[in-house]
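First comes one chain, alone, set out as C-alpha cells in the form predicted on its own.
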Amino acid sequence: MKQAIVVRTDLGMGTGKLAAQVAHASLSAYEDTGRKARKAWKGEGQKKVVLKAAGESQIFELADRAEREGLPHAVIRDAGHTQLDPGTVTTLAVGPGEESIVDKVTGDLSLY
C-alpha cells in the first residue's frame, strides 16, 4: 500500500507552505479511502512519497488517471491566506492504494 503526493514545482512555495499543502492532500485522499484500504495502509506503516509536477495541467492529468484506475485522490486548492491566490491548485494525493496501481499513475515522476 502506498500514497503519492504530487506537488507543483512552478509555484515557488516556501517550505512550510509546501508541508501544509502535502498534509492537506494526504488527509483529504485518506478520508475518501475505503475502510479496508485505510486499515491496510495504516497497518503497513502509511508509506508515502512526495513527487514533482511541472504545473496545474499535469496535476489534473494525473487526477484523471487516478480516477480511471479507481484510486482515491484529492486535488488541493489553496485558500489564499498567505503566499498564493485563492483557488490555486497546489497538490494532488493519489491513494492510499495498492502500490503497483499508484505507480501506474505516478511512477514516472521524480521525487521532490
Contents of the next structure:
There are 2 protein chains.
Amino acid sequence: MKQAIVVRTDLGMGTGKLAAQVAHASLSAYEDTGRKARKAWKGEGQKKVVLKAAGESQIFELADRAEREGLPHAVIRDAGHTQLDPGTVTTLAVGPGEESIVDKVTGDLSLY
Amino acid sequence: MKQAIVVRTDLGMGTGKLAAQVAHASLSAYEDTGRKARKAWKGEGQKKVVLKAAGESQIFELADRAEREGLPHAVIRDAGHTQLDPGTVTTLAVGPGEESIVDKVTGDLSLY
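Follow the form predicted on its own with the form predicted in complex with a further copy of the same chain, if you could.
Once more the chain from above appears, this time first in line as the rest of the complex follows.
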C-alpha cells in the first residue's frame, strides 16, 4: 500500500508552504479512503512518496486517471493567505491504495 | 484552530523527504485528536503551519510541553529506507487545537 502526493513545480512554493500543502492533500485523500485500506496502509507504516508535476493541467489529468482507477484522491487549492493567489491548485494526493494501482496513475513521475 | 508541524533543520532532508515526514506527523497527530476538535479544525480549512527546530532535543522538549498542555501530538521517526539512519527523529506535529494553546508550545519558533 502507498500514497502518492504530486506537487506542482511551477509555482515556486517555499519548502514550508509546499510541505503544508502536501500534508493537506495527504489527509484529505486519507479521509476519502475506506476503513480497510486505511488500516492496511497504516499497518505497513503509511508509505508516502512525493512526486513532481509540471503544472495544473497535469494535476487534473492525474486526478481523472485516479478517478477511473477507483482510487481515493484529493486536489488541493490554496486558500491564498500567503505566496499564492486564492484558489491556486497546488497538490494532488492519490491513495492510499495498492502500489500497483497507484503506479498506474503516478508511476511515470519523478521523485521530488 | 490550527496544527503546528515542527521540522528538524539539522538533518539536511531534501524537500520531498521533508514534505513526506510533515504529512506523516500531521496525520498521526490528527488520528490522536478527539472528534469535536477534528471537525472544528476541518471546518475552518485545516490550518497548518510548518516550523523549524534546531535538533532532536528541542523536538522532545516541545513534545513534553504539548503533553502538559493536553494537546494531541506525534513524534515521527524515519524508517530509514533513504537519506537517514533508521529511527532518526524528523518531525513533531502539535494539534489540531486552539491557536492560543498551540502557540504556548510552538509560538516562539520560526516559520519554515
